[in-house]
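First comes one chain, alone, set out as structure tokens in the form predicted on its own.
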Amino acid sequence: MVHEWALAESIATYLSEKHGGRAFNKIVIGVGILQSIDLDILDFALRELLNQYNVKVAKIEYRTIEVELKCRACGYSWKLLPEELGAEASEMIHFIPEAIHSFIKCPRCGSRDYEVLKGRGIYIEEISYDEE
């Protein structure tokens, strides 16, 4: 729960400091599956903090970003479904993202040398507001 509040505070602070005084029509937030974020808690925290920072947002949308990996050894790319991780691995990766290499191997060659192309982190994808 603390993790979601910290992320929500970063978003609210950014919107307040970089776009202060604006009323937003919509913001879209991308959330990587590897982040293991509870969207209900994030949404509650974000709305509370935006209210405290006096930032008006008419609509908040969340877009889940699938996990996509690419093996550095053989070049194979694949997607990882959340249910393939299991509860223990998800918890470890939530706190230490690099731990994914301990749990997942390339399905083609078995290498643990791969990069995470998508599915990690949280970021603002879109901000819309009326021009004045």
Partner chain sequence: MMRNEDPRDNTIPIRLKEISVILPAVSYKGGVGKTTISSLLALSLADSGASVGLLDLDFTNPSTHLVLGLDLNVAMPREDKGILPVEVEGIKLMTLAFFTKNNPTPLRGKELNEAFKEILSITIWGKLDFLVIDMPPGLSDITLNVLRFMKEKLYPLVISSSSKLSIHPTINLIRMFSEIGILPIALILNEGAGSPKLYSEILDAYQKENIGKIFRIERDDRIENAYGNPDLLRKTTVYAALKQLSRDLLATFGKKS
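Source: prediction; values computed, not measured. Basically, rigid core = biggest C-alpha set you can superpose within 1.5 Å across the two forms. Residue numbers count along the first chain shown, from 1. Compared with the form predicted together with its partner chain:
Having seen the form predicted on its own, could you give me the form predicted together with its partner chain?
So it's only the chain below, everything else dropped.
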């Protein structure tokens, strides 16, 4: 799943363009488990790309985030484990997390109108650097 590379590239170009030239003490990356991202591949790609863009980061931390869903139709909230998704759904959601609405329904009322409260994709949770 080389898709991790594109996600890593987003983070690397973001750090290089938006905060160019800095040395970072630490970045924390939130990784929602819905997208079944391979952390080893993501980490490998990110270090490779940070090197390429000449961005120095002393420490990279990953925080995995559980998937929480809330039905907009009946109000039911539930947690979803990636293992509960079939192989096809899992692959499609890996590419585009919103594809979840085509494969999963609310377990209580059957609606596809629910919100992914937590655990959707990856984002930068924290960036720290010394103020000049």
